[in-house]
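Here we start with a single chain on its own, the form predicted on its own, put down as structure tokens.
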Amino acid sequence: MSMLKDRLAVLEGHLARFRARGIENLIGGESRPAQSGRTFETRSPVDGVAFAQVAEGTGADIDAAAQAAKAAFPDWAAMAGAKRKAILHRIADAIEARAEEIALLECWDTGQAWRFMSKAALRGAENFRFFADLAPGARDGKALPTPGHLNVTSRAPIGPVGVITPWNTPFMLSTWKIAPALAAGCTVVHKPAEFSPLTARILAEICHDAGLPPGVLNLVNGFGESAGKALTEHPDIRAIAFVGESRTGSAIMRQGADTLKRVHFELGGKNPVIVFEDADLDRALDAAVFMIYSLNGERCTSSSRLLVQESIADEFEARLIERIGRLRVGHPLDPETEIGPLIHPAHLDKVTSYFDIARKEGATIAAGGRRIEGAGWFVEPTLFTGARPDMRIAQEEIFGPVLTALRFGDEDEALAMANGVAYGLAGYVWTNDLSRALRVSERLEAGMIWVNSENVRHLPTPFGGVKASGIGRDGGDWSFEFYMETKNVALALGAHQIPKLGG
């Protein structure tokens, strides 16, 4: 309890300026209110109390930010990669120096538990360092000779880009998108989720104070239907990187069509964790619990469907129910807390609506299934058993600490269940049979698969999904492929014969 009190006291010190002055936009290196003068409240999911007013940006603010990004682009794109590398490393240094502040604000703003958010800032710094080191070679191409020509490719940054980030782990995901854009030489207009504006402001300040030139990174707060829509339609924004719901991704594609915007989407998931009878059940249980109940279940890669082989299903589900009963729900700054409050009352209503859906569909609520009364937006960690693949609880993304368990007989049935949804982001396979692991991984319709592991992110590898889970890949050089244009120059070797017409 003393540690919780200490953290609350430190948090209040960091919140004081936002309580007093609100959260403004940052455009062209200057802190600005919304041009309309309008603001909206941001509330903590911990107690539901408003703690700051946020500038409500609209199309006018997006236009100002896009113009600032356009003006800053030529010099930033022309800057030597080694100089961009140095600036991005200074940003990483500053993130590490303010890691505790970032983590505290993230917990208060999103409801995520300290045990996870205490590492989020450091992951953000790691993102900046990783892409900083790639910046000097970002423009590098290939030599592709033929008998008559030498083809030489090169890359150049695409231009000003829009980055729209979600409310779940917003700081880390913002760095995941913004760092490679800056390393590539692009300028950025960032529109964070309206539910979690705090750490986006911190990141913009850090970048500015670390020497990022004015206009290279611009921040506009606001709502998706106004500020977000204006960003996706703006003619000077060449590409949109978005993390969020699949239906929002569809809307962004429509909105960006007239200006032929390039899009990169990291969208929803209904990811399976498949446990075969020969698996290490202790480790599989740890992973299944971790991947759905950590981060409040509010993560795109959560293993929200448990597919367990019939021969071990009774035992595995019984052990799972016992583990769920021991999960600690509480204040996110309490070091003992494993699950905090959900982000917003509207999201809480969505998650809890599936309790009635499960009952009506004939599933069993084997654990949890209730909202926790009192201040804040808390819900019990929940398990549905006796589910069928066609049930809504097995098809739709709930995005909370809710797991749907299904049973399968053999490998083919497991794959039919796993692939029988609209999504295809991630999959988790538990088996000690290497041949089976390879067969199942090959046939799973997912962009990322972890075998005998939880989600462990390796930055050089591609991250992204298929079907309704996204377009494109992040990570390593895949990020540069999105933020850059490739040019080919073909040079004739010797006396290349040109066909004659009219000679």
Given for the second form:
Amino acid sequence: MSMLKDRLAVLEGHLARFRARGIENLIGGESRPAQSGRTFETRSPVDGVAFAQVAEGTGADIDAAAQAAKAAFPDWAAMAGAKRKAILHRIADAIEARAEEIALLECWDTGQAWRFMSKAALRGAENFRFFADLAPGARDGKALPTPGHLNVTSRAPIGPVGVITPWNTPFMLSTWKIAPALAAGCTVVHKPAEFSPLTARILAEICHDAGLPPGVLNLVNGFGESAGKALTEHPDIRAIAFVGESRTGSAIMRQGADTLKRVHFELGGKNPVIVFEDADLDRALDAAVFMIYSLNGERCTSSSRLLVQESIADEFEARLIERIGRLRVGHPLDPETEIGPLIHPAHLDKVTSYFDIARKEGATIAAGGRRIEGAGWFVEPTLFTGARPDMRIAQEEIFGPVLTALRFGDEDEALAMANGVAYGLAGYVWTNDLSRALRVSERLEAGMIWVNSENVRHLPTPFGGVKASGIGRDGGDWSFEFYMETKNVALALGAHQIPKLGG
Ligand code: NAD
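We have the form predicted on its own; now please give the form predicted in complex with ligand NAD.
To see the whole picture, the full complex is given below, headed by that same chain.
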């Protein structure tokens, strides 16, 4: 209890300026209100009470930010990679120095538990360090000789880009997009989610204070349908990196069509964790619980479908129910808390609506299944059993601490179930049979598969999904493929025969 009190006191110190002065945009190195003068309230999921006014950016603010990003682009793109690297490392240093502040604000803004957000803040620094080190080589290309020509490729940053982020782990995800864009030499206009504006503002301030030139990173708060839409339609913005819902991705594609925007999408998921009878069941259970109930289940790579082999299903589900009963739901800043409140009331309504849907569809609510009454937007960790693959609870992304359990007989049935959804982000396979692990991984329709593991990230590896889960990959050089253009220069060696016309 005293730890919670201490953390609340420190949080209050960090919140005071936002309570007093609100959250402004940051454009061309200047903190500015929205041009319209309008603001909107932001609330904490912990108590549902508004704590700050946020600048409500619209097309005019996006235009100012795009102009600033365009003006800053030539110098930033031309800066030596080693110099960009040094600035990005200074940003990482500053994130580390303010990691506690970032984590506290993120918990308050999003309802995520401290045990995860303290790590997510540091991961933000790691994202900057990782791409800082790649900056000096970002432009490197290939030599592709033929007898007549030496072909030389090189890469150049695509131009000013828009980054649009969601409210789940917003700081980590923003750094995951912005760090490679800056390392590549792009300038950025960032439109964070309207439900979690705090740490995007801190990131913009950190970048500014660390010596990022004005206009290289611009922050515009606001709603998706206005500020976000204007960003995707802006003619000076060359590409949009978007993380969010699949249907928003479709909208962005339409909005960006007239200006032929390059898009990179990290979208939704309905990721299977497939447990075969020969698996290490203790470890599989730990991983299944972790991957759906950590981060409130508000996680794109959550294992929201449990596919368990019939022969072990009764035992596995019984142990799962027992574990769910011991999950600790509470204040995000309480060190004991494993699950905090959901992001906003409409999302709580969406998640809890699936309890009725599950009943109507004939599934069993084996654990949880209720909203926790009180000021915040809390819900019980929930398990649906007896589900069939065609049910909505087995098909749709619920994005909360809600797991749907299905049973399969053999490998083919498991794969048919696993692949029988619109999404294809991640898959988790549990088996001690190496050949089966390889076979199943080969046939699973997903961008990322973990065998006998929870989601563990290694930043040089590709991250992204197939089908309705996304377009493109992040991580390592894959990020640069998106933020850069490749050019080929063919140098004639002077010996080849040029076709002669009119001679
Ligand atoms: P969302 O799509 O509602 O919003 C995401 C962002 O898009 C917000 O900043 C929002 O303001 C903006 N936006 C909304 N409409 C827009 C429009 N028409 N034009 C431009 N911008 C617009 O998503 P959310 O509810 O904030 O986030 C949850 C979703 O994100 C889930 O589906 C989750 O799976 C997904 N997600 C995916 C990944 C991944 O890596 N694949 C990671 C995290 C979250």
